[in-house]
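Just one chain follows, in the form predicted on its own, and it is written as structure tokens.
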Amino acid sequence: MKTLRLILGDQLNRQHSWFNHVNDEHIYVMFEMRQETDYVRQHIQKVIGFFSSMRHFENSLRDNGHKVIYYRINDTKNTQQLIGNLKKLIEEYQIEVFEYLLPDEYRLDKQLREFCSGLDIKTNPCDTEHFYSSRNELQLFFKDSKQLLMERFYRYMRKKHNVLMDGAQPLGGSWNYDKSNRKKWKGQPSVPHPIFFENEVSEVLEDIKSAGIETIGHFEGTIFNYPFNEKQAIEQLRYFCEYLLKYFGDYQDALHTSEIFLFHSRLSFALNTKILSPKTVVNEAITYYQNHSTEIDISQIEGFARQIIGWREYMRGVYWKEMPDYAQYNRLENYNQLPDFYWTGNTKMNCLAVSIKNSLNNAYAHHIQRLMITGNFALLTQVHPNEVDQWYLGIYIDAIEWVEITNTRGMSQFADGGIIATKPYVSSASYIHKMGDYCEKCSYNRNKRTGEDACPFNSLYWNFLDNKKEYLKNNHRMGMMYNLLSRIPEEELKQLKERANRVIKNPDLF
């Protein structure tokens, strides 16, 4: 029967069994469209990354003797929707099934839901044959638990598919070796040069900028580093592997100010598009290691399977056990907007500087810039998680919704009362300062709590416990952090309070 086939453009699987064998009854379909890149404001290397791979997918599937039909941007039969592409090429074509992958992002999944219901053709959803776990298998896990610890989802998932095991034990004795990822890099060990690729991308930016599309971010010449294909990908595995792991646990939460990419993967992008399997990320970090015990220590190798088979796997669960909730949960009722500095980094706050100009220069920050630094000012000044959500939405090169909102919404802004995160993720100066160097290249003084050279980090943080103390002063975790509170005399709060309510009111200025 003649089979219309739709791949979205994170669903690059080159491994997936539709591919096994050539089928002349079997048409496979991709579209570049403005639904896609409208939807939010997305930075140009994110729309590059996403043309390209997909031009190189559709390239692969074409030289293995797949039929294809791919549109792009300015393809003059493109109606920019994905509906209304299909219904087109179904009558076209005189389709009698018509297949798809099993999108991961809830927009998506619900229109193609809604699209097939009204076909009088068979329709079939197909797993992607991506994930450890399956879309439900969080909710089953978590079904008579309150809460949705991680680190129970982390174990079972570490067991289920023996990762770091030794028979029914975790390798080296311990689940989670998090307390030994916290240090501060100093300026050794040294980092290796990042791998790039010189992926040539002057077509894509030419029709790009022909269609009209609206973008953020920075984007100089036409030479794209991120791995556009699997053997790229798995290249930049094996060089993580081979020149990053052994320090990867230890610097994980670290930040420099001279460092963009410190000892991390840069692996996102291929994971998130599909290119590259998780699961083929793991056994071969974990291959690696075997054959390495001697030089990494199992602190390495834990931390970063454990960002894979334990955060990433765990997010996509919570994503499809909440929505379409959860895309509007606002728990601390936070509406305040997000500052304009976000879009271009100008403002004297060393680490907030840094941080968004590596985004916008590099489409790219690592999780606790994301989480410490962006998020934490954003949840300080309490600004609407909407506002939150779209900009990480955008920015990011690896940011697909399913990811996205449950790190945002969930883990950075707390806007879920608890779903994700134990406890509000915010902090003062000190733990920026623990971290890495931001504070010693700053205009403000990262001791102070008062005083026009204050950091504001500081008075925010005190400010936002004082506002928020009717919702979280039952949290256990949050005990310490109120008893100090507590211990800040009248007047000295009130300056704080008032010290915080100027930056909110006007960040820019900061």
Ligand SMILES: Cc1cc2nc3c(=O)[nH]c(=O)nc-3n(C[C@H](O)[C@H](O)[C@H](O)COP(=O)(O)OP(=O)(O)OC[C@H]3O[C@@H](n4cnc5c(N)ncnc54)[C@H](O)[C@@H]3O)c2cc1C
Contents of the next structure:
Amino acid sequence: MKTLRLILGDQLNRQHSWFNHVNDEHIYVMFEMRQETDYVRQHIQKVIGFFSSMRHFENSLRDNGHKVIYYRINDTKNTQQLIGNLKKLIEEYQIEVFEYLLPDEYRLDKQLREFCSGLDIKTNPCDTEHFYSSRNELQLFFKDSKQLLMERFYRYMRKKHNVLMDGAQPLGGSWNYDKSNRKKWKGQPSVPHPIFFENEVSEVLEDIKSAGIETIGHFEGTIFNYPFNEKQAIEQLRYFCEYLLKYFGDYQDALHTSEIFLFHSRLSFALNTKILSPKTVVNEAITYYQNHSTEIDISQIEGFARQIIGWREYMRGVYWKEMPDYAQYNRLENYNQLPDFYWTGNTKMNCLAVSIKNSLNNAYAHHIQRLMITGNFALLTQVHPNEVDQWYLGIYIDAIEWVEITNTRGMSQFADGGIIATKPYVSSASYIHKMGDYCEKCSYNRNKRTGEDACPFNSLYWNFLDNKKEYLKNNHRMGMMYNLLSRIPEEELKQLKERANRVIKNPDLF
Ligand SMILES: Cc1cc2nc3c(=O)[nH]c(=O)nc-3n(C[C@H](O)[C@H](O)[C@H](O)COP(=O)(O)OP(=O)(O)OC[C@H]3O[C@@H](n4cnc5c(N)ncnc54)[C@H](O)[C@@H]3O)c2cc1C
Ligand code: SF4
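Next up, the form predicted together with the named molecule, please; the one we just looked at was the form predicted on its own.
First the chain shown before, then all remaining chains and molecules of the complex.
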């Protein structure tokens, strides 16, 4: 049967069973489309990364004898719309069966389901064979629970997949070493240079420019330093195991002005495009740990595995359980706009300037920059979660809605009212100072709460707690903070709120 098989840009899984055999009746299709580049304004490096990896994937399929139809962004046949392209090809090639890999984005899933229901040929959605868990596994796991606690799901995943287990018990005796993952990095141990790939992208860059795609962020030169194929991704993974894993857990939450990546793996792009399988990542890291267990503490490998079989799988499960309603949640009723400096990094607040400039220059920021700097400020200034989502979805090379929206709207902005996080991740300058060196180089005084040179995070923090009191006061994890708030003298709170409201009204002046 003549079969058309669709591969989306984030489905570049070379190990998928589709590719085990060459069949002349199977035609694979891949499209670079304005539908995907324009639904949110994307970072230039993200567009380069996706198009280049897709082109590599196309070539590797052809090299292995598969039939591929690939539309580049400027091809005249390209309608720039998924359904438009599929309709034309199904007719032109007299296709009898249409197959697609299950999208990880609700929007595309819906689009393809509706398209298939209108077709009069056989259709078949297939698993991407990428994740540890199935789409609805989390939903089934929590079917009788009120709260979707990540830790419970993580332990279930560890047992089910026998990851870092010693029989029925966690290896090392503890499920979680989170408490030892909170060191400040003070210049030592030295951070190795990120692994370098000579990926030449001038042709893709030219295509993006001539197509007139509007992007954000910067890209200098023509060499792109993210893996484009499985071989490079595995090199990046091995590099991580050899040089970074031994410090990963310790400095996972650290912040530093001069180190963009610290000991983070930078594997999210390869993982989210499915170039690299999460099982390969976890297995390789554990094998490395087992062979070097005298040098690497269990807390480092546990911290790393938790991110992948815990947080990553959990976020995907929550996404499929809660969508499409999740994209509308705004439980804290925040309606402000994101400051303009999120697109330039031009602010005197050093922590924000550094984190935003990193993001604009590299399409990357590590977790704590995303959560406790840019996310924290957006929540404290009570920005509408739609605005925050759009920014995160566009700016990061790894941003795909299933993992972006759950982290942003859920973990960072508490807009889901606590489905993911048990309390809002907000802080004053004290946490930012505890974890990094930003405050030492800032125009603002981290110790002051009011006055022209007082750190804006401080007044914003107390103002936020006060403004959201009705919603948060019964949250048992907020009890201590509300107790402290109640001890602030009335006149001082008034001054704090005045300063906070000046920041909220005009953040770009700060
Ligand atoms: C507001 C906000 C938005 C985010 N948006 C995204 C996003 O669009 N795409 C994305 O992949 N991650 C997102 N994250 C999670 C995390 O910040 C990134 O996965 C991580 O920074 C990627 O860099 P890395 O590969 O060096 O990660 P490492 O720190 O080396 O971690 C290893 C891997 O663990 C996984 N991981 C770690 N934390 C998380 C998490 N919270 N959720 C899911 N997977 C996780 C990633 O696959 C990552 O590659 C977001 C976090 C926040 C707070
Ligand atoms: S003093 Fe305040 S604004 Fe400056 S770096 Fe520290 S937390 Fe950020």
